[in-house]
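This document opens with one chain alone, in structure tokens, the form predicted alone.
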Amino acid sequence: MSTLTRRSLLKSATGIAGLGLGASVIGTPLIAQTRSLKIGSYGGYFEDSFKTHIYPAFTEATGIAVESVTQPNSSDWLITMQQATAAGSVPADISLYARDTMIKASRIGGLIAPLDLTKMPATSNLDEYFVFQGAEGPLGVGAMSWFTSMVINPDEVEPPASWAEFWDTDKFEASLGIAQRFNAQFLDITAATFFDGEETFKTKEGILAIIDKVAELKPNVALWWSAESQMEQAMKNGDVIGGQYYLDVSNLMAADGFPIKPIFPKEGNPQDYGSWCLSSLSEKGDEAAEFMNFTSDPAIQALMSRMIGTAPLVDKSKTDLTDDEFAFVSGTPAIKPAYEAYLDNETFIQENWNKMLAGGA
């Protein structure tokens, strides 16, 4: 492959292989009806992964045939269904939205209707962290995850037990790779290793001192990168022996022979999430449970693992994932990125950020 992206990871996908679906959600289907449902996610390989993989299992399963939407990204969506609310129609019965999203969308309020978890029961399988709750309740359930991760090239340099090693000139001085973006989650991976994590987001002081201590590490920063292209390059070309890259990614790239190796630090690596969300227009909840209820189950947990390259939001041991299996998509610890804090102090997170990237090294 001369070009990898996440994209590329959802091509390579293969068939499914000894999957033990679960009871509680795979079973005899349900006699013929005329319910449907519609269903946005992410479009390209992705979308297809879940129109090839997930959507016929679950009509075969429930007899309730899927529509699917091509939707952009979650902040993009969030307007083109503000407006769609506000005509009173609904492009989607069902929206994958990040975060970050749910957050802007429940403080908007009259978008996103709330959710049923007694007709869900799957949904206790996954940490209540990955259940939103809104001031109207329950208003997203978790679909699926992915890793930013700390990556090595292992034929320059021995795996790091913490992120704090970075900032050690002798070992990484002018060799790492660190995104370019202010909310690009390394300001949670430093708050993570040297602050109180989440906590140090709470107060403009602590913000500052987080970007500072960003600051240090700039004489051993080789590359700030803002495409996953330029990143990826720097690694091959051994123009930096470490840094942050999606763990995805760096996993098919060390398959693909290339020097590259991902690490969970003691720390951990920045999880970001997606969620579904049900439109407070549309008159599909009941279907909206059962598509939820049935991508909750491990078992469709592991399936989107193995078909889509995505971290699975239930404890392994409830999945048949393999070890290498999980390690290719997840791992331990999680960072949780402070997302309200880039929601409610961004113009000040990004003017400093931006601020301290001008700055001398």
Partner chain sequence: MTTIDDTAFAAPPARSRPNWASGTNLILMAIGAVLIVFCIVPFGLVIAISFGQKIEGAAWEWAFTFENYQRFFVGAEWPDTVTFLYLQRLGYALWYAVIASVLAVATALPFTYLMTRLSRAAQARWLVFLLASLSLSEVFIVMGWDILLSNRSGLPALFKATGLTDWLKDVGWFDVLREWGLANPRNVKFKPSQFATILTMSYLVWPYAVILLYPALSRLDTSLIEAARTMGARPFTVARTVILPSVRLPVIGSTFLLFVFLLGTYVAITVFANPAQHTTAVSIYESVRGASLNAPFGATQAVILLITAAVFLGLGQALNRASGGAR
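Same protein, the form predicted in complex with the partner chain this time rather than the form predicted alone?
Next comes a single chain, given without company.
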């Protein structure tokens, strides 16, 4: 709604001024007086929660106004930013990237500006893993993290103790919903369950062995979902009775009374996280540093866990989250995805994964 009015306002403003030039000349001194920052986040519930709970708190603490920018997701936003950077004008100062996209951006080069960590002392609260070091220096500060969890329909099946039970056709024939994208972490789950986890990704033979193991699961998969909403509907409708899905959304759905229960089996669930990255074309480096410092604060991490359902990037003991609150967004053990392998052998993994999906049975 707000974008609509802003658009129509801009339109009428240019209309009155007659020339776009006139409007921008009038606009400039106003912008110069207030400090502001354009921050991207994934559209929908996620962005709305940021706009309601996090940005106002930040503006209150620092006086920097935030303009929220909608990202479709992490990876497709990279294309937008890449093209915008080439064109010389970017839509956001700070973008929210998942780790694989961030590494990809750093490999492409020239898209993300290195950060000055001395300006953000609160980042010392985060585990080192969550401050990404590129060749040019620190490129991303962890924003929040999320788990992809094993989920089941508790009305239909008993909670499995291990991911391996999904391979049991007597129990799960044509009943599971698994993510269709090759890098949606089901390979990591399989590697952690049947192989040596990240180590197995180091050779092509290892990767093929993991993919072959996933192939054995095919008779049990009713839905290879590509959009989040597909899996949501399938769980609600009983089209599937188990699978992999986002922990926070699963908990929200369960709270609404839908038959879904997230499980942490003995191998654990994959943990992914998002990072704030500063665009190389942004002139708001100082404001961005203040924002990243702000979100690294354990109190804000806890606020995000409560309001948005993300897992905190700081130790639980540093926050005031209760055990229940923490269990809602996080759990152990965490499977760390083999990000580098996915990028180094991108085409190889993708093609073999698709071959596996396209094969018989």
